[in-house]
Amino acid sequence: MTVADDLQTVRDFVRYGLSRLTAAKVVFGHGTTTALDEAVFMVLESLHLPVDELEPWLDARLTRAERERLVDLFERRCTGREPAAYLLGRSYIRGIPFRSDARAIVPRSFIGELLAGDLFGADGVGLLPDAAGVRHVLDLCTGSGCLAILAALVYPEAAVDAVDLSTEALSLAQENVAEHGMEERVSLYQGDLFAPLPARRYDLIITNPPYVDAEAVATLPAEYRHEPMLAFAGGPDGLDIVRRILAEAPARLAPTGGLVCEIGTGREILEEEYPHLPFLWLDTEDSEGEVFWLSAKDLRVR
């Protein structure tokens, strides 16, 4: 008898996964925050079931092949510490699926939640004076391309440029762009921040740049070490790239545009270093003081 013989239903495997993940003390943060959420995600995604609909499937009986695959997935997650999104090749932001593998950081950003709300919605409500008229959006440090694709969905009339230093990340981003049918809307550029981009001004710049400080990078949990370190390393205090973006963004923003930037835990450092900038901190359900907004006008008064 094997473990797979003792477990028969979706309910059995969610319970098993919860116990296995908890006992192994795995670290979360790649789209899930608890052992239960991760167990549910792994079971449903493995079975190609909607990841937000557990109840209808709880008593569904699995084939032997499905059972063996799930036991193997939980074992690999617990012993190899690879993020579940990599093991399953899929991650979600606000219910929207993205391909995920070790070419780029697992898709996750508080900016994704903000884009789905009213602050930047194309209904004209929020921080952008003419959100309905957004025609050019830029996603810096795009990684898997998830935020660029979300922006294209929010602003159906906009062309979205997305840039990353990593050619591997861009190859994954291209696959995500194609999967969402966005080839005519999202353009990918390889290079360092603004350098490879066409000479245009943007109505909105969004960016989730590397912002982990050197000390934290050195002590990242094993799960995070499966991801490209380039996506984390932000210099001694984590803000080297953020400073460059603040310096270069004013020249690339339209007069009524603005910048949304995720920075992690560097709020106090930024506010002390840039006392003249009126950072507006945009909190989400799961974050506080980790994403800021600055209008083009704010950035140009320096």
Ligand SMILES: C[S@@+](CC[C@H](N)C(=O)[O-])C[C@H]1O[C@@H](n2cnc3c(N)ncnc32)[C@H](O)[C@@H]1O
Second form
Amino acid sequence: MTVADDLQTVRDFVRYGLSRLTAAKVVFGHGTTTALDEAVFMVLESLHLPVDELEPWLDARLTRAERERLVDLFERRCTGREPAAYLLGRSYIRGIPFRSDARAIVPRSFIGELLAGDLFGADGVGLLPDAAGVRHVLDLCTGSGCLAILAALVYPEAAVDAVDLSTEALSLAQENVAEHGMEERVSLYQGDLFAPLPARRYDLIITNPPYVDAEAVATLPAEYRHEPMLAFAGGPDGLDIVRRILAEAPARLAPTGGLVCEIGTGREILEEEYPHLPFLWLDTEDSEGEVFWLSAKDLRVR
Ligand SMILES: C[S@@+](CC[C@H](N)C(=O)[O-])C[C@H]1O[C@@H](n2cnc3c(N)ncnc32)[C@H](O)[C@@H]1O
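Could the form predicted in complex with the ligand be shown next, to go alongside the form predicted alone?
What follows is the entire complex, opening with the chain shown before.
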């Protein structure tokens, strides 16, 4: 008899996963924030069931192959500490699916929630003066391409450029762009921030750059060590790349455009260093003061 013989239903596996994840003290933060949410995600995703709908399947029985695979997945999650998104090859932002593996950081940017909400919606209830007129969007530091694809979904009229330094991340982004049928809308560029881009001004620049400070990088939990370090390391205080973006964005923004940037915990440092910039902090369900908005006017774009 093995563990897989004792467990039969989806309910059994969610309970088992919850117990294993809790006992092993795994760290969350790659799309889920609790052991229960992670157990539900792992069970439903491994069975190719909708990940936001547990109730209808609770008493469904699994085949032997499904049971053995799930026991193995929980084992690997607990002992190897690999993020669940990598083990399953999938992650979601607000129900939108993305391929996920170690070529790029697991999608979890707060900007995803903002884009999927109505803050920047094409209904005009947004910060941008004319949301319907957004024609050119730039996603700097695109990783898996998740934010670029979300932007293309939110702004159906927009062409989206997306940049990353990592060729590996871009190969995953390319697969995500293809899976969403966005090849005509999302263009990927390899290089350092704005350097590889065509001469163009953007109505919206979104960016979730590396912003983890050196001390935090040195003590990242095991789960995060499966992800590319290039996605985290933001220099001594985490803000090296954010400063470069603030310096270079004005030359790339259209006069009516704006910049949305995720920065982690560096709010106080930025406000002190740039007292002339009226940062507007955009809070989300799970974050406060970690994403700012600056309009082109705020950045004195002419
Ligand atoms: C925090 S990850 C964000 C990925 C993606 N936007 C997301 O939200 O899931 C930061 C990304 O920036 C990329 N990166 C780091 N330095 C860069 C640079 N100088 N120019 C362009 N991309 C860079 C990393 O390869 C990584 O994919």
